[in-house]
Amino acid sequence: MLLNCDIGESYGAWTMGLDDQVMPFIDQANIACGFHASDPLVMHNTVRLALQHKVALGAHPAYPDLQGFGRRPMVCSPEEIHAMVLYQVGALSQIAAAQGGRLSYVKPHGALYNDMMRNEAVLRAILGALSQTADKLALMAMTTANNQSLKALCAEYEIELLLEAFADRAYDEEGYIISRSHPGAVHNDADVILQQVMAIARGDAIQTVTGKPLYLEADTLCVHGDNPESVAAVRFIRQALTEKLA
């Protein structure tokens, strides 16, 4: 089971996340591309750090919303979404290439990610953009209780799909994560997080917020490096996956 992390989200003099501490424990770096966070120098330094640790490079494009950290929905046409994804992926791709690296996938951020999962027009705009990238980059998207439609659309565009689950988020019965605005949406107990991680990794059921069993097909788990506690959790998850799934 791979571990991915949203990373490179500092901006100018503002520092966010403990990128240097979490990078050694992850497999995939979802690197912000400047629309919700980051800037050219942060992108450059984050790519360099990922390459040092042999971590796969992924673009993390968003709606153009620095003030809202890309978490606010925006009304954009499919053509606008197509262009903004190509713009952000292109910038990061060139920064990576200048250091001998290459992108392998794209994971949309925040509201764009959520809209992609609920709105076929948004998903098609993103897939259309990825189909025009030089390497036909893979799409990282949320796994749910039923991934057939998502898989079919990716196959239509000949885009590889990486199904993502979340280590510390609560789920509803359809397999969608609960909004952060609801109580209990984020797990903070290390034992609860580890139980969910191991269940997903083994293909066992996890428990929804209503107490129902939920099976999630996943290629990669999203973890966080926002603070020392989250980095410690990532280290613990990496150790547990290595030891218990060996």
Given for the second form:
Number of protein chains: 4
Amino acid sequence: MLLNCDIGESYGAWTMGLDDQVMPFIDQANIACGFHASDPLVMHNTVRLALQHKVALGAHPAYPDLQGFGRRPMVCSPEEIHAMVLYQVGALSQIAAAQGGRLSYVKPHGALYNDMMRNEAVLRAILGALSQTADKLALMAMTTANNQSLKALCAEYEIELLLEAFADRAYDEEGYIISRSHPGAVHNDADVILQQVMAIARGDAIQTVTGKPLYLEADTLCVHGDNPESVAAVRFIRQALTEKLA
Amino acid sequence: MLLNCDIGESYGAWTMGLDDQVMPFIDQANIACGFHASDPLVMHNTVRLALQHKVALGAHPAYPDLQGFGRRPMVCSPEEIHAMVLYQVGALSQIAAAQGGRLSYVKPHGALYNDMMRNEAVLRAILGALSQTADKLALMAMTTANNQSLKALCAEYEIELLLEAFADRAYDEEGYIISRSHPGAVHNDADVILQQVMAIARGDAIQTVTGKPLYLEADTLCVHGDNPESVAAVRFIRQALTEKLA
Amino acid sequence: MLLNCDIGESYGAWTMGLDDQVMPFIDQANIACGFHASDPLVMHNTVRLALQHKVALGAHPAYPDLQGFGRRPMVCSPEEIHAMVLYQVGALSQIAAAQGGRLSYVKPHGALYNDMMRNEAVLRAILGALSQTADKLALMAMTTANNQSLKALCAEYEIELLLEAFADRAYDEEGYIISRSHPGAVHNDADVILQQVMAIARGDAIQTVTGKPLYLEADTLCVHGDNPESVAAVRFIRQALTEKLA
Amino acid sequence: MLLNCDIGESYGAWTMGLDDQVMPFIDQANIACGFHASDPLVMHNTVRLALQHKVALGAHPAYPDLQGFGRRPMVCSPEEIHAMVLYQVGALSQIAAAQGGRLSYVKPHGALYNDMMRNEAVLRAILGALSQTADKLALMAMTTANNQSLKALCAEYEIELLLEAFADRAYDEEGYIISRSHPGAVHNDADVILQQVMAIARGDAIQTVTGKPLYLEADTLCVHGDNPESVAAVRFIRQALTEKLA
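Moving from the form predicted alone, what structure would you give for the form predicted in complex with another copy of the chain?
To see the whole picture, the full complex is given below, headed by that same chain.
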């Protein structure tokens, strides 16, 4: 079970996230590419930090919306999405290559991620872009109770799929995470988070908000490095995974 | 003697340049990368057009200034310039690769081009970036009466240098083009343009604004596709080069 | 019956629309405010042109999306919409005041306009902003077969409503314009356009795409100055309104 | 002696500055207007906070450069500067008016501020814009050893001048602050800061970096709310000014 984290979300004079503190504990860095956050110099520095810690490099492309941090749903055509994913992946890829690094996967960000999970045309636009990269970059996407159609589409484009689950989010019966606007959507209790992490890691069921068992197939867990509390949670999760799964 | 032209400078809903009309007559397309003009979809369509006409693909990176079209001098650090060149080159490179194309050179745009010609730190930042590209992309830069230090720096970074002259611009005795703000800076007479083109192509001297002879070493001539008149001039230059040099 | 037109949609080095050609024939200029098009200098020049022709000044605020020309639906909170409308109205208002002009109305642009017509929270956010302007600027919105709720909301905020109809667009039975993606959505035949204009101006019914009669209450007709054909249509409409209604 | 502070420099999801902590101790808030920092909603919230604390509202316009935080020198024409100042002042003015507030002054930001101090054409462009505001907004500018020409130009445009000195910056003999790139440019010792503040407030000489006495005429002192240390310094300065000048 790997840990992935959104990284490199500073922009110009603005700093966001405790990247240097969380980097030692994660396996995969979802690196912002300048459309929802970051700029070329921030990307350069972020790649350097990730390479120092031998963390896998992933592109984290988004809709072009700095002001809205890529979280605002925006209606873009499949052609626009295809081109914007290639653009962002290419930019990060070149900055990484300049330091001897290679990207290994792509995780769409924010509203683009959500749209990809619900709209097949968006998913196909992204997969089409990935299938045109030299390394056939893998796609990181959300695991749910039923990953059949997601897997089928990735297979159609010959793209490896990395399924991610969330350590600190409550799930509904279909395996979708509960919207942050609902109470109880985010787990804050360390024991609850740990229990969910270990269940997913062992292949056991977690409990949905309605109290039903839910089995989630996952390759990686999404964690956060926004603040000292979330960094502490990542250290805690990393330690638990290392010790208890050993 | 090749012909190069700034291409792909539309942006979103705004159209600029008669790309499809000028493309058949040029050898090298300086393709905007989204910082002074263009966006991912425009870049995709521009690459397609260039590939159809077997025109060499060049990246045309700029300062991040859409509103000023990259023409406003902007003080950026060498680290920023290094990263922004890699970013833009990488973005275009990936969009080109998705269609089976490869970049062969980089021509900085506007204020970045001017700053590169006058400020060694800027030139080094750009050369350093190019030396980190997989294909060691060539640099297209302005020829003057004395290209020694430019050549020495390119050699230091092991970067091929493509020297460009201007078909329609008046030159001073040091081989720099006269600023557009001066009268007589731009040649509009077809005969004058043709004379300058043929002199450069044959290795003969052209005449400076002060009436002195000026020898310009050049690999390529910069032409324009902004309007019907400039496209007509390109056809005219192309025909003259083909016929008279044959 | 007045004529309104989107104006001032150039941006930096990019030109759009034949503003100087269409300005003599319109009554109301919907002036872009820098979020979907325009910049401060373009706004300054646009206001000057409108004042020269004694055309009423309207703000044309949009979602912050230059690349998408404000046409992409974007989910923004009512608080964000309220603030972005005030921002854009204030910017244009000050540029107009510097030349002795005053705004008289606001017409939201593109996706913001569409969202306002379908989503009461968006409409309320806009009306709330207008009610806080010193001149209680009027709102220009789309007339349909039933304007009751629109009128009621404007009355609640004590905002004058300017109903606009479209000269060249086909309508459905509910009085909504047919999406441009459908065949027959845009009238290109001058006689058809003229017939629709005169019917609306006289208070007669127009014909929907389904052949039913449709009565549209309108204060103003939306016309376009994008190209020579649309400018010719505006001259034609202006002449017809002047002559036949005289 | 008043205290002014740059305020409202957050942007979208990025937070900057401890606005709510420093606001109680300042007299004048230099509020970012969206070109180097801030966005409409941040501006709305910043105005509200300033009004709660009865702090005077100032516009803090900048070059259009979010990525560079308005600190990069950018060559803009006087016409562009005139229009961009009106645009930003108007936007903030309308957002303030919606809450019953009025702007009282304008302090250009970053590179625009520096350019204004050194380039008369830039200063005239700004003064021309201010002279076209309804309230003839005052200009906040840097005091030096010789303010004659600055005063003369403000008088020519009938614009009130607010001279500001810096509490924590070292000065040269001409009364210009030493560039941050030089050692000793910024005072960190509380006693040194206090001594400089009190000398300026009492009309006594401060000491330049070369050890000479320097008299600075000042209406207001620029302080900072970036971090807990700078906020502590502001509280300290406020207390000293209140007690010792009483």
